[in-house]
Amino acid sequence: MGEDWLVVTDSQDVGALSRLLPDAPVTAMVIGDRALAESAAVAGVAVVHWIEPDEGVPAEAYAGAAAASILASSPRLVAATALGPASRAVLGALAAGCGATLLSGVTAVRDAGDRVEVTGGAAGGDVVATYAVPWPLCALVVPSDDVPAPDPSVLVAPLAATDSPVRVTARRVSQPSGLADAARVVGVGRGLRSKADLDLVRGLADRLGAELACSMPLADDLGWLPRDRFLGRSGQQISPRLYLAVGLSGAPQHLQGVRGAKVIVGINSDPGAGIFRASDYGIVGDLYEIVPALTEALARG
């Protein structure tokens, strides 16, 4: 079996590496520019091979030959983050080409000989699973803020990569969500059934004064709202004076998000749920009901 890699196409990738292979030497490829290069080389990087996307092109573009590279070595491990498209994309692309076993959520790995022992969360966080799995693993990790300190005597070493036809040919910045200063936040979880039913949510919210928000799942894997209205560690992070938790588990990858907030409600049909853990008062029910009782008081003042 061959090299282990790191995909880094943002900053946070690099942490990863410390966590998911602290002992192991890696050899990272990286999509972006030369100062993210260099953030790539530090203590456990063997070399960094490095493909500079062309202006105009969006790195994800370049997904297919950073896959070609990879695969000549016949990978053992990759590992990557899902923040950008780019870093999904590069996995994607190589599971399908060497018969790789793709997993997400990963925290740990193990050498079991043929095969690798994979740690992470399943059940939206609120279980930490362990996997047997054979030889080669693509894996998706948690990103890192803690990035170590670069390393100079790491090679940085540029890849030419063939010309893309993908162009961005417009870019348009989207309005801040206005979760960050918002006083009242009113956060929808997998408990709602539909998208369709996301209006009952935000009768509640505007009869509050709230902002909308949701869990990761709701933006990422559903996409019933923009990305920029999930919260979690690696979402949208706020401390507002209420946050109103709509049909939410409770998992700790959300609760992050919310940790600043002064006071939390909590309204799930499960009397077990993790939300009420981290809440100060809670509702056991199901939403359809509560959350149109509670909208209707607010509306007789």
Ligand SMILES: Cc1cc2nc3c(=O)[nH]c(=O)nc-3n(C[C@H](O)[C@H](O)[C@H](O)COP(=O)(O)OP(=O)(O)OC[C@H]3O[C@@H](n4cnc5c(N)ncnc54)[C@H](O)[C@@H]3O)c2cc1C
Contents of the next structure:
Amino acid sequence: MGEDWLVVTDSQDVGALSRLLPDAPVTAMVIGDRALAESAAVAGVAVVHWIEPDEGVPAEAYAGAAAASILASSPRLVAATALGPASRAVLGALAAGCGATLLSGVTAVRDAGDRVEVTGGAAGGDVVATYAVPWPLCALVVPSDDVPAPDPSVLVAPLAATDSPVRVTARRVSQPSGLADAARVVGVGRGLRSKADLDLVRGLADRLGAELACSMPLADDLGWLPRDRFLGRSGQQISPRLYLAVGLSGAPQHLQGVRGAKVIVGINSDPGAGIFRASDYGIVGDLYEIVPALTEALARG
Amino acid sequence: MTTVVAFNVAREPAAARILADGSVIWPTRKLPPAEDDHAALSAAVVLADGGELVGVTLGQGDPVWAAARGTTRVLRISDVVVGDDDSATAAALAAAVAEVDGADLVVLGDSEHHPGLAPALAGHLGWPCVLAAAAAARVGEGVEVTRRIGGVEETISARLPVVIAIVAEGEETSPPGMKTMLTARRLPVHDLVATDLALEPVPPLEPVQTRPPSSAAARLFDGDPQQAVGELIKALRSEGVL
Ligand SMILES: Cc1cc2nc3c(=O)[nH]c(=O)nc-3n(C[C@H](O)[C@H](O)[C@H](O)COP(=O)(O)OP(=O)(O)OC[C@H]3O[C@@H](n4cnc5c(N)ncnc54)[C@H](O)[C@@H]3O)c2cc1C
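Having seen the form predicted on its own, the form predicted in complex with the ligand:
Then the entire complex follows, led off by the chain already shown.
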């Protein structure tokens, strides 16, 4: 059987290594700059193959070239996270190219002889599912914070980039709103009755030394906060140490913006609110009572 | 030069019924539209630019839903349904696309729950793809796509053929009215079966076992607000996040 591969197109992809079979040395395929290629030179990786995109060419335009190069080794397992479009593009091309099963949300794989046992979240993560499929497998794995130890002896071998039918013609980096690097963030949702009541939540955020954020409807439909303040799949994605969600139902699309938070706290009057399923701690109660009480208690120290 | 839009080919977790033992029951007959489908349909209408817009779907797809939003005809593989192997779903869709004369642009939703679907469709077609797109338009011989990833907004130009996967930013704002839905019932649907397309009629991939996640539930404080906030602060201090 062929090789095991890790596709790296995002700095967090290397952590996916821990989801692979622990004893098999993997080969890394990197599409990105030199720093990314060097970050993939870690313990557990035998060789790093590296494609450096030409100026103005998105990484996913090299999916075909990367896939062709991996296919030449008759791969057994190819893993990547779904974080960047380029990793997905490589796995899509590969699965089609070698008839592999392509599964997402994967948290573990186990060699079961001529088959592979795959574990991961299904139905949006509401259940843990196990699949038994034949090799080869393309696995979009759940990102992990694990950073394997760097190994400077790993060979980084450049591959030639090819001409691309896809080009980036303009790039605009938006001004950071302060949310991205905040250690603490208070997010507020439609449980708030009026724009004026934002002051209540702002008072709590100030007391916590936190940035203020919100759900999409608060920025989009109501316009109470600027659009760069809403969190979620369509908004900002953040990884604070503390995320405090106030009067916010915890829709899956919102939670996608705070997946990286270390501790999530929900304050909601409905004990059945989805936010509590995603939280570490919660207070069931009226935000108009809880928020002032919390602000005061923090002020007392 | 024909634009194709794939729809109703991703399963939304909201459509699943999850039993206490962790078993999952998916709708068998009809899948509700996936979250990004309406955005993919509107992007496809823009890209078709008044020309033909062919919808492709699988057995649980609702052709009327798509016809009411701008497809001129629909091709459905009636005996293939969506499973968890995105490449298998994509293989069937690619076979359907191959039935459409002159197809050089395929648009579909970039489903959060099937992140491999759009790229695998590109893979099976042997085309490049642009994923996570917000909007797209035809410019000259190719297409121009805009997308936002993290804090970066990109404009991408792509030559045809290409697969474009669209992410919806929210719910559909103006769904078609009753009259449009009724007219849509009259638009042509071409039903095929897997063997017509030389596809192996394999059942969709489902897990051999499912169970509820073991993640611990949130520690909830309720009752007296003063006491609840006191306990919360204590807990957050011990987590080291205050
Ligand atoms: C394609 C798509 C993309 C989307 N992207 C995003 C996104 O990026 N970000 C995002 O946020 N949303 C997004 N959404 C919308 C999302 O589905 C939810 O509709 C939205 O997040 C709900 O916002 P909310 O929690 O503020 O409001 P609601 O869901 O209305 O929740 C309000 C909550 O407040 C609680 N409450 C009410 N009164 C009180 C009180 N006095 N004290 C305490 N609690 C109280 C209620 O119990 C309720 O749980 C998207 C939707 C779609 C379809």
